[in-house]
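So this first bit is one chain, no partners, the form predicted on its own, shown in C-alpha cells.
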Amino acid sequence: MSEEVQRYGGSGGGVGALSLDLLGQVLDRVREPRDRKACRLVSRAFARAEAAHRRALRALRREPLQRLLRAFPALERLDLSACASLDDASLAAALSGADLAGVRRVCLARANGVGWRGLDALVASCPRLEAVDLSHCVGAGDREAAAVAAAAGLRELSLEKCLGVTDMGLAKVVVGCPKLEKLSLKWCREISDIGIDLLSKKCHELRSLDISYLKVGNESLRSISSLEKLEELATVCCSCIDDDGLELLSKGSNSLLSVDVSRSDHVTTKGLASLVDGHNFLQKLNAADCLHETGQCFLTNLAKLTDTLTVLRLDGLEVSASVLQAIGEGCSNLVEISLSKCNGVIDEGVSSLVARCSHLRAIDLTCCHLLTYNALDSIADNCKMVECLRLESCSSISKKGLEQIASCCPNLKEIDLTDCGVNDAALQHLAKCSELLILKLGLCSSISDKGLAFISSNCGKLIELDLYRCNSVTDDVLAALANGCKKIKMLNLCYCNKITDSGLGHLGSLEELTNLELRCLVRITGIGISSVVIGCKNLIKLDLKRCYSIDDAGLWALARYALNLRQLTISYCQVTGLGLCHLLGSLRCLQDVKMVHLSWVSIEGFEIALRAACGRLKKLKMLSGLKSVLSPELLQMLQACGCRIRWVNKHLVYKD
C-alpha cells in the first residue's frame, strides 16, 4: 500500500513528479465534479493542484465558508446562493483573512439574510469584483444597493426582485458604476421613469437592460433609446408601454440585437412594425402573448430582417397559413420559432414555414390542436438539424409524424409529448434518437413498459423524463431506467400508482439525480424512499405530496442520508412532529418545505421544528389555520431570517 500511495500521491514519481500547472490543467479537462473528487482523494498532488488553481466555488453550507475560501487563493467565481442560513454575521466572518483579489463573479440570489453590512464586507474583500448576483433577495433595498456601488469597476449587477429597491439605490449603482454592462432590475416595481432616466444618462456602456414588471411608462424608452451600446432589452409585462413608447426606442440607436415586450398588453403590431423598421439588426424578437393579430405592415418590416432575425416568438398568436408562409419567406435564417397556443395553426402553414426556414432547431407547437402527422412530416423533411420539438396538447400527431422525425432528425435533443396520446409504437420510432436528452410523455396512458424499454435501451444520454400520470408503468420500467439510462437527472412519476417500493429500490443507482418527483404514489413507503436516498447522494428536490404511506420512517431515512436536499414537499404525508423535527434539524441545506395537511403533527410539533430550522428556510407553505396559533415570535423570527410564508386555505380532500 505504502508503494502504491508513493507511486500516485507521493513526491518522489508518478503524479507527483508533475507541476501543478500541468496538474491544473489535467483537472481543467475533468467536468465532472465527482470525478475531481476522486483525483484529490487518490492523490496529494491533485490535492494542491486543485487547492492552487480552482476559479469556482459553490458553498452549500456556511460552516465550512471561511476554511473553503482559504484554502482556494486563486477563485474568481463565487456562489453562495445555496448556502443555507447564510447572514451578515458569517459571511464577514468567512471573507476575514481570505485573499480573494481575483473574485470577479459573486452569486448571493436567494440569500435573504444577507445585508448592507454582509455587501460592505463581500466589496472591500473583492477589489476586482464585476458582477453580482443578487436576484430574489426580496428584503434588499436601498442600503444594499449602496453598497454594492463601492464596488466601481462593476459590470453586471441583478437585482430581480430586490423589492425594496426605489429610484435612491439605482441612483447610487449607477453613480458608483458607470462601467455598468448588464444589469436587471426585473420586478423593482419601485422603480419609476426617473430611474431609469438618470440610469441612461450615467451608464454609457449598458449593452443589456431588463425592465419587466416595472411600472415605467413611454418616457423610459425615450430615455433607453440614447444608450447607443445597448443590444438586449426585456420589458416583460410592462402595462405602461404602448406602441408610442415603441415609437420612440426607434427612433433612437441601431444597436438593439434582441428585444422582449411579451405580454406587454398595449403594444400592437402597429409598435412591433415600427420598432423593426428602426432596429434592422434584430436577431431576436419575442412578442409572445401581447399580440392578436398580425398586421401587412408588420410581416413587411420583419422580412428586412432576413439576414439576421434567428429567434420569433409569437406564443398566443392568431395566425393563418398565408401568415405563416409570409414568416418563413422573409425569415429565412430562423433557427428557433415559438408558436405556443397560436389559433389557426394548421399543417398547410407549417408546411410553407419550414419549407423556407430549414435551419430551424427549436419549434414550439404546444397547444397547437389542429396538427396531424402531416406538419411532422414536412419539418422531419425540411429541419434536419432540428433539435427542440415541443409538442404538448397536439393530440392529432401519430406514431407515423414520429417515425418520420426520428428517421430525419438524429440531432433531436428534446421532445415534448405531454398529452400527445402516443403509444408504444410511437415510443419504439423515438428510440432511434440516440442523442435526446429530454423527453416528457405526461398523460400519455397508453404508454407501458414495453414502450418505455425501448427508450432506455437505444436512449442512454437521458437526463430529463417526465411520466406523469402514466398510469400504466410499473416497476419494471424503473428497473430498465436504472440499467440504461444512467445520467438522468430529473425524473417525473407524480400519479404512477403501480409504483411500488421494489421500483424505488432501483432508482438508488442513479447517482446523478437530483430532482424526483413522487406525487401520489399511495404504494411507496419510508423503505423506497431509503433505497433512493442512500443511493443519490445529488437529491436536492423530492416531492412526496400524498405519498399517505409515508411516516417517520421515511423522514429518518431523509435526515440521515439527503444531506444536500434544498427543497421537499411532504403535504398530507403521515409523519408526526418527532420526525419533523428530526428532519428540519438534521439538513443542514434545506431551505424549501411545503407542508400542508400533517394532520399527525401537534402545534407543538410544528414550533419546535420550525425553531430548528430557523435561519436557513427560506420559503414554506403551511395551512393558514396555523397562522394564528403559531406563536407571534417564531413568524417574527422566520421573517427576519428571510424566509417567506406561503399561507393556504384547503380542505383536506384523500386522492387516490
The other form holds:
Amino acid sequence: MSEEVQRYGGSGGGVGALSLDLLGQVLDRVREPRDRKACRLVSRAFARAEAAHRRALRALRREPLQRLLRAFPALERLDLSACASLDDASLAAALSGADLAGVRRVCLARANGVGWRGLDALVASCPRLEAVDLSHCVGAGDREAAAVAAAAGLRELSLEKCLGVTDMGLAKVVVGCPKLEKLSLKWCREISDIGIDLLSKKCHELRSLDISYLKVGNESLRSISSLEKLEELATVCCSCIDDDGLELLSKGSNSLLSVDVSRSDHVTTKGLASLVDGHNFLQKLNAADCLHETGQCFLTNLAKLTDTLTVLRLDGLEVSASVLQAIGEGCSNLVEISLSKCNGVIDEGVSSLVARCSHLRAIDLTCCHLLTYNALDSIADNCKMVECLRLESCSSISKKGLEQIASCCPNLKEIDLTDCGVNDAALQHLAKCSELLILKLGLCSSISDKGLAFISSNCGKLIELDLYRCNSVTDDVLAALANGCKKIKMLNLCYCNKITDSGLGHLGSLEELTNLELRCLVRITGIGISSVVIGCKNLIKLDLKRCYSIDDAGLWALARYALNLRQLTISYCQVTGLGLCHLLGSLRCLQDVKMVHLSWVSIEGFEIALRAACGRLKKLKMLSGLKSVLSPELLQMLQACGCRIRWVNKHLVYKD
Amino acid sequence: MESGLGRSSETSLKASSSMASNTSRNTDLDQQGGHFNSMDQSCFARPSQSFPAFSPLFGVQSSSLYLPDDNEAKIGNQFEPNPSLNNPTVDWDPQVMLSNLSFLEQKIKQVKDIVQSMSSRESQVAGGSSEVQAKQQLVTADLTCIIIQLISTAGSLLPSMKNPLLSSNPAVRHLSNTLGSPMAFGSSCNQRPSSNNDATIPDITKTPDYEELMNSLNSTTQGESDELMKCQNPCGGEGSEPIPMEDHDVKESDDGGEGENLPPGSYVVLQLEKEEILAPHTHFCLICGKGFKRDANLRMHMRGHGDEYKTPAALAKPSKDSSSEPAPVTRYSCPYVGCKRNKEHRKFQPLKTILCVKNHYKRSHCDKSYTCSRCNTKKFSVIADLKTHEKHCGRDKWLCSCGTTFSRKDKLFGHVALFQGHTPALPMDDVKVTGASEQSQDSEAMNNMVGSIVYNFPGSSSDDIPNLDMKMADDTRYFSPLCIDPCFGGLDDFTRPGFDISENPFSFLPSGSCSFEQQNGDS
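Follow the form predicted on its own with the form predicted in complex with its partner chain, if you could.
The complete assembly is shown below, putting the previous chain first.
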C-alpha cells in the first residue's frame, strides 16, 4: 500500500485533482495507521482530505491535543486513554475553541488526572456525546458521574473501577441519561440494591449491564428483571447473588442473550437451570468457576437452547465423559467452549463433544491434563473451522496430535502450547498453519532454533510470540524472526538467557513491535537495548527486570529513542540516579514504571527523577523503604496528579 | 428573750451527746418549719399549729403529696432481711434510757417556761408578731426534739411490734397523707404539751401511724442522710423514683400522659415548682453542702465524712418495697399556668413521671440554650435532645434537587424514581466554590514545589477557559523534553536534615559534565 501511495504522492497533481471526498474514501480504505501517515506526509491533498474526513483520534501526549482537535473537525471518536499527563486544565484548554460537534465517543480510561472539571468541559463542548469510557479512573466518584450525567444523549457508559461512585452518582447518571443502553458498573463497590433499583426504573432502554464484583443481592436481580430490552448481563463474582436471584431474573422478559455468572459462589446448577428455562434465546452462558457439579436439570434445560447457544464456559466444573456428551448433543451449534481446569475431561468426552459440535471455532482445554493425541485427533477431524486452541499444560499431547491439527485446521489463528513439552518436530508440523497470529510456547525448553526457524519462515502473519523460558533459543532465532515475522507486536523472551546484544540487534527490524519482555537476559547491555529502541519506534511496553548488565547507557538509549514507551520495568538493573533522572525526565509518554531494588540510585536520585516525571506517571512500584525518605511534598504531588504507588515491602538487594 | 431561747437550744445540745445530731437537725428543720409557717400569723395555742414543725421532716409541704412513695421506699429499706443495724434492742441500755428520760424532762420544762411566758404576754403584745413568731418556732423546734427523743426512746422498747404492724396494716403507708391533716398523733401530742412520756407511749404504740413515724425517725437517727435530703427537697425525689434519672429516651417518656386516658379522679396529681424542676442537683450533702445529681454519688461522697457512712446499709441502694403493694397512681402537673399540662387547664393532660415534667418544662417553657455546633441553627433546651440531633446532623441528609430532604437514602431514591427529572443532589454541590478554591490552593502548593511549572486548575476562576488558554503559552517550558531544570527549583528541600548529607547528594553526577552541577552549587 505504501508503495502505491508514494506513486500517487510523487505525481502530486494527479492526487490533488481528485476531490476531497474521493480522497477521503480512499483513506477510509487504508487500514494501517502507518500507511495513512505516509499518505499524509507525501501529499497535501491527502493531508487535507485526512483533516476533513478523519473520524478517530488517539492522542498519546497532551501537548499537541489542542492543535489536533482543531485540525480534525469531523472527529467522532476521541481516545485519550493513553494521553500522558492529561489533567483537568489541559483537557479543558484543549477542548476550548475546538469544534467537537461531531464527537460521539470519548475514551478516558485510566485518565486518572481528569476529574469532574475536565468532564464538565468535555460534556459541554461535545453536545452529541453518546459514549464515555471512564474505566479504571480509580479516583472518579459521584462528582465525575454527575458531570457525565449532563450528557443527556449518552447511550454507553463505562464506570468500571471508578471506586468512588456510589448510589448517588449512579442516580445522577440514570436520571440525566435516560437513553442509556450500555452501562458497566464493574468494581463500583459502593453501589447497592437501591441504586440498581433506580437504574432499572429509569433506564428502560438498557441492553447491556455489568454489575460484576458489586455487593448487590437478589433484590437487584428482581429490579433488573423488569428491564425489557436487556440482552447482556454480567454478574461476575457477585457473592450475594444466589439461585433465588436467578429465579427472579428468569421471570423477567425473555430478552437476555448473554449471561455471565462466573465466580458467583452461591450460584448452583439449580439456579442456572431456572435461568435457562426463562430465557430461551440465550446465546452466551458463562458459568466459569461457580459450578462444582452438573445437575441433570441444568443439562436438560441447556438442551432447549440448541438453536441459539453459541458460547458456553464451564471452567472449573467436574465433568465426566457423559456430561460432555450431553452437552454435545444438547448444544450442537456451539462456536466456543471453555473447559479450562475442568476435572475429569478425557479423550472420550472431548471426542463425543466435538462429534456433534462441528461449528466450534474456539476450544479452551487449559489444564486438562488427561488429554492425549486422541482428543486432538477428533478435534481435527470434526472441527475444521477451529481458530483458537488453548492447550496449556496438556502435556500428554504428542507431535502427532499437533500434526493432525495443523493439517486439518487451516484456519488456526491462535494456539497456546505453554508447558506442553512440544519439540522442534511438532513446530515443523505447526508451521503449516500459515494463518497463525498468536503462538505461545512458554516453558517448552526442548524447542530450539531449528523448530522456530520453521515457524518464522512460514507464519509471516504472527503477531504474538511467547518464548518464555525456552532456554535453548539463541540469537539465530531472533534473526530468523526478524526476517520472517515482520508483523510481530508482542514478543516474550524472558529467561532465554542465551540471547545477547547481537540478537537484539535483529529485533530492531521489527517495526511493529509494541511489547517486549526481556526479563533476566543477563547478557544484554545498553548496546542491545539501543539497537532495539532505535528500530522499534512503536515500543510501548518494555520489561528489563533482572537484566543485570543494563546500566545507564541503556537508559540513555531509552530516553533518546523510545519516545512512545509507556510501561517500563527496570527493577534490579544497575542504573544510577543520573540515568533514571534523564530517563524519567525525557520520556513524555512514560506512565507506568516499576523500579524496585535499584541499589545504585540514591534517595536524591529518586527524588529528582520522580519530580521530573511527576505529571505523567500513573503507576509506580518502588521499595517501601523509600516511602519514609522521599519528601512528603513529592508524594503529595504524585498523588495529586493521579499517580498510584505500589510499595513493595522487601529489603533492598545489593547486586554487584 | 431570743437569746435565752438560743441558749436553751444550746443547753439541749450539751444535755446529751447522743442527741446531738438529732438536735442539730432539728434546728435545721426548725428553720424550714418557720419558713413554711411564716405566712401563718396565728398563735401557737392552736393545736394544729405545732404540727408543721414535723411536716418539713417528711417533706409534707403545701400541695406536695410526693411523700408516700418516698416513705414506702424507706419502709422497705428498713425491713430488709438484715435489720440488725436498725434494731434498737441491740442498743438497749438502761443507762442510756435513763439519761434520755432526764433529758426529756429537762426539755419539757424549758418549753413549758417559754409557753408560759408567751401566754402571759399574749394579751399585751399585739404588734410584735415577728417576736412571737420566733418564739413559736423555738417552741415547735423544742417540741420536735422532745417528740423525737420520746419516740426513739420508746422505739427501743418496742422492737417486736414493728413487723406485724407493718405487714398487716397497709394504712401505714399512707401515713403522711393523713399527716397532712390534723390527726391522731400530732394533735394528741399538742393537746397535752406538758404530758409525761409514760402517758403518751402506750397511746402512740397503739396507732400504726405512729409506728410508721417512728420508723422514719429511726432512720434519721441512723444517719440515713438522703432521707433528710428528701425532706428538704421533696420534689427532687430521684432516689425513690422508680425510673432512673437517665437522659435517654426522654422523648417518648415526655408524652407519657398523652396516650393513656386515665379518668380524672383516678390518680393523684402532684405539681413541682419551677425551681425544683430546674435545680441542677437534687441530692445535697448535709455535712458539707455539696450537691449531686444522683443519690448513689452522694452516698459514695458520704463515705468521706465518717465510718458510719461506710456501712453496707448506708451504701446500699434504697430499694423499693417488694411487698407488691400497688402504689397509688400518681401523675404530675406542669407549674406553668395556662399550659395544657397544668392541672388548671381545661383539657389537662398529666405528665407521667418526674422526668417527663423536667423535660416538658425545659422544652416548652425554657430558653433553648444548647445550639448544635455542626449546623448552628438547631437549638435545644434539653441537652439529650441536642446529643440526639448531633448524632444525625448533616450526616444522613439525603437531598433531592427539588430541595426536599430525606433521612434515609432509600426514601430519597423512591422519591427520585417517582418524579421525573428529580435527581439526588450531591452534598458537594453546595460547596462548589470552596471546593474549587481548595483545588486552586493545591495547585499553588504544587507551583511552589515544582518551581516554575505552570499548573493552574480552572478552579479559582471557575469555568474561565480562555484564561487557561493563555496559560498554555507558558506550559511549553513544562513540556520541554528535559524538564529537569524546573525541578531544581525545589532543591532547597534536599538540604533538610532528613537526608543523609554525609555524602554529596549529587555524587552520581559526572563532575562538570552538565549544568546540574552548577545549579547544585547555587543551591
